[in-house]
Every structure is written in structure tokens, then in C-alpha cells.
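One chain comes next, on its own, written as C-alpha cells: the form predicted alone.
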Amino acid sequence: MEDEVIKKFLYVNRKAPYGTIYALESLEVVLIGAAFDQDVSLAFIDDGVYQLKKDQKTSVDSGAGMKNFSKTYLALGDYDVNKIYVDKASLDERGLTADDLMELVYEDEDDDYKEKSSISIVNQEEIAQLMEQQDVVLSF
């Protein structure tokens, strides 16, 4: 049986929660792929901000449309994806700040299983560097 080489996997969210279902499946496929030991980053760029703002309010009856998922991305750290970035620029844009995003964290098993944060606020050149280093990158 041949080694399996485990590929880097960036899913980059670029729309808003809701309105669409694009942040739900892209949720989703990471979910589904860090559960089959996928190698899992995830960047969120233009208004996929959004996505990761804490205190989201929808329901069902609103304009939305649709169930606020936006709780699911609390059990990332569960599956392994600790690899969360958020571009300043789109941020800065949209008048936010990393105090304005959930607290996504995960145990640190080489600290004493400490909790850390998972998300890293970087640059548009820093997300570049991150898609050339990738095997795939699937954009939502």
C-alpha cells in the first residue's frame, strides 16, 4: 500500500453568511475534509468577513432566509482546523476589527493542551503567500 500524501486544502469564503448558501457549503466541505484528516486552511476575504463576526442575528423569518450556522464554526477546533486567516483590508473596509470576530480556538496538544486562538488577521500579501503554498484552493 502506497504512503498517502496529504494535501494542503485553502477554502477561501469571499461572500457574506447569508443571502446565498456559499458560506454554509464551503462550512460544510471543511467539516467533511477535516474529518477525512484533510490538511485544512481557511481564509476569509472581502465580505466573508462577515461570516466570522460574533453575535449574528437571523432567522428563519428574516431577510435571510435562513438558520444562523454561524455557531458550527465553534467545533473547528474539534476537527483539527486551527488555520484561520482574516485579511485586515476587507475588515478595515467593512469597519470591523478581530474584537467584532467569534473566538475560534483550539487545544494545543504540544502546550499542554492549552487553548489558543485560531485566527491570524494578515495581510492581502500574507493570503497570497498562503495560496501559493496550497495543493488546492476551492474559493466560495
Contents of the next structure:
Amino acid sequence: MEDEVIKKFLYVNRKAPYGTIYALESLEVVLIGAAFDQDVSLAFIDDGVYQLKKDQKTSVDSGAGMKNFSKTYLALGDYDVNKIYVDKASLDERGLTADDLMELVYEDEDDDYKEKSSISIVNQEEIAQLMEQQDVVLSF
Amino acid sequence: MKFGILVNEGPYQHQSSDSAYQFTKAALEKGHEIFRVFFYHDGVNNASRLMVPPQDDRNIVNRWTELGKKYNLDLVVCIAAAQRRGMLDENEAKRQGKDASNIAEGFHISGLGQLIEAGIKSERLVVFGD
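Having seen the form predicted alone, I'd like the form predicted in complex with its partner chain now, please.
Next comes the full complex, this chain leading.
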């Protein structure tokens, strides 16, 4: 029975994608964690909202000269990671809107595999409630 | 209470490396159980047996090794984070064709699945990071 325990995991992403390695290594945990069939959510707050920004340019010519890993977020839906919460206040503070973010989608197997958005834009109260509901909160 | 511990920051650089140790030690002394200590991000550097701090300062790696020995702790260093930072055990050094290894006694290298398992099996996973 113990192996069938399903816990609620929340990954809180707070840092910009290329300034430090936190974002990349957080994503590595999410991908490995997906194999454990737990109940996974991701929250993006503070500079973490930049991780989901469209059109990231990271080559030496136009950016930091690091590998662009942003396309990996697009694959999260295929890993059944489809509850992605973005803090509206963090977007607002940075002059961003939902339209600036990549379109992360998943196929809803309970609804004829219809493609649906994985992203919910939420306020800070909702983020707090989300955290309250979790068994495990990993903050990166 | 059964705790899992995640150490995300490097030794001497960041207090969370010290706090993780102090918390783990205090919890054990109070009779709690530590399911696993997982070292990730720059936290993997806590496991370097080659660190040589000044004599009058704490020795962070020895401290973990001793605590590990005393309480039979599972001290796990993330392999992906370790490799890109040049942290290798003997097997990995051999496999990667490197001329040295630097993982201290009592630690072992393993995958991120060990962190997820710590989240599942512990009653609380406590994250020490920036």
C-alpha cells in the first residue's frame, strides 16, 4: 500500500531562467518527479514568471550564451504536469501579461483528449491557498 | 516525526548550508528520524572531502560525515548537479575518465528520484535554500 501513496507536490519557481541555475535544475526535478505519478503543480512567482516568457533568446549574439531550455516547459503537458499557476502580481510588476507567456497545453483524457491550457493566472491569495493544500513544497 | 532534508546551497557561501546541518542535528538529538539528506544545486559542494577551511572555523564536510556516522544517515548527493560542478566519487571519476574524485566518506551519489522519494516517504520535507 505504501507504494501507492499519492502526495501533492508543489514546485515554486522564483528565479529568472538564466541568472542562476535554479530554474534549470528545478525543471530537472519536475521531469524526474513526473515518473513517480504524484499530484504535481508548479507555481511561478517573482522573477520566476520570466521562465515562461515566449521567444527567449540565449545565444551569445543575443543573450547570455547559455543553452535555451525554455522549450522543455512545452513538453510538461506530455508528462501529465498540467497545473501551472502564474502569479498575476508578479506579471504586473514586470509589465507582462498572459500573452507574453508560452502556450503550455495538455490533452485532457477525461474530455476526449481536447487540448487545454495548463496555465492559470492567479492572485496571491490563491497561491497561498495552493501552498496550504500541499504535502510537499519545493522552492527553487 | 520523520523528516527529509534538502540542502540547496554551498558550504561557507550561504547560511542555509549551516542551518540544514543544525536543524538535522537538533532533530536527531530530539529523537526525530531523518529519512534522508539530499544535496542539490550548489549544495552538492558540501560533500567535498577536499575542502580546507581555516583551523578556527567549522569544518562543514567533516561535520556531516560525523553526524552521518553517529546516526547512520543517508547522505545523498545529486548526480546531475554534482557532475556539472566537478563532484565525483571514485566510480564516476573512473567512468568519466577523470584523474581524481572528491566525495567525502559517508556521502553517496545518486539520482533525483531519491529527492522525490524523500518527499513521498517523509512526513515533512524541509528545504534549506536561498
